[in-house]
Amino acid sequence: MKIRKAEATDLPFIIEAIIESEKSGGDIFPYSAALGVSISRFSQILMDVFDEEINDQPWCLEHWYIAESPDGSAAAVLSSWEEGKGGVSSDMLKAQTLNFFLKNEWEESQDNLKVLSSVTIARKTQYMQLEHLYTHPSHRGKGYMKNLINGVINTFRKSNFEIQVLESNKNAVSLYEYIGFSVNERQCNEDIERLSLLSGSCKLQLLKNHG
């Protein structure tokens, strides 16, 4: 299995990965649920964001890694960056970006955004983040994601790592714990599931520390 940095030709697969990983094993796409934005429109916005090359947050091509299948097709993908390297949190950069591209929707959805913020877990500065982990359906169950995560960890072997995921995504949580991540923090709000804003009401922060 070959692991490589993503290229511009991988963007359609990356957009698919972002959309599906945001559902976190469920059916709810949070940007549609919270902001009322269709998946097709959000996909186009993501393309525009990637064109801007905003560093230190997940929607920047520089931070993406691909695991290839034997035939050379993209089998699995994830984004990884060092949190806070540029002095601003990745969550703040994403919020600023969405506010720019979706200003009206952002202003009209403050109640939903406030509920979502109740389960926000501050990312650890200087930790390498793993985000939008996604395996193409035709390649699942073949170990691509496990090998991709380990490959990225080996690339930054002296770093600490962080993953955030919904607790309801049991398969993902089990994989991360198998690789050596452990739960560091848990935040819950039942209103999130009641309002159908996310596919679960609890968010986990999992860490894997160097050494």
Second form
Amino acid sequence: MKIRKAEATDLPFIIEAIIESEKSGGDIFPYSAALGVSISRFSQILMDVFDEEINDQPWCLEHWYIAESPDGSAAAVLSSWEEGKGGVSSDMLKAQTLNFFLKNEWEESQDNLKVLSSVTIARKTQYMQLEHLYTHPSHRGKGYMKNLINGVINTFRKSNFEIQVLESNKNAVSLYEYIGFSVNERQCNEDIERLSLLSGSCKLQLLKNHG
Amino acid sequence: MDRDQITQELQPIFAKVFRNPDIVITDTLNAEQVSGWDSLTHLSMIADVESHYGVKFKLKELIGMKNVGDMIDLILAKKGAS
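Would you mind generating the form predicted together with the partner chain now that we have the form predicted alone?
Following is the full complex, with the preceding chain placed first.
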């Protein structure tokens, strides 16, 4: 299995990864649920965001890694960046970007956004973040994601690592714990499930510290 | 319009958005130092500042703001420093 940095030709697979990983194993796409935008429109906005080349947040091509299958196709993908490297949190950068491209929807969705923010866990500054971990359905069960995560960890072997995931995505949580991550913080709000904003009401922060 | 004037004008905006009447505005003030300064309140504050000064920040300008001083620099550049 080959691990490589993503290229512009990988963007369709990356957009698919963002959409599917945001669903976190469920049916709800949070940005459609909270902001009322269709998946197709959100996909176009993601392309526009990638065009802006905004570092230190997940939607930047520079931060993406691909695990290739033997036939050279992209099997698994993730985004990894150092949190807060430029002095601003990735959550702030993402919010500013979304607000810029979806200003009306953002302003009309304040109630939903406040509910979602209730389970926001501040990412740890200087930790390498792993986000939007996604394996193509035809390549699941073959160890691509485990090898991709370990490959990225080896690339930044002196760093600490963080993953945030919905607790309801039990397969993902099990994999991360198997690799050596452990739960550091848990935030829940039952209104999130009641309002169908996410596929689960609890968010986990998992950490894997160097050494 | 100068830096001190903008600093004074930002105080009531920040006090309202971050619900802290005693907040002290300095160039180095940033989100890590203010309780309640998260992505939602940040965007409310930006909207209020844009409205107050009649300016519009570009995306590159927004993501480049590391602290209040950066924002004051941008306001001065857009309004013209005296």
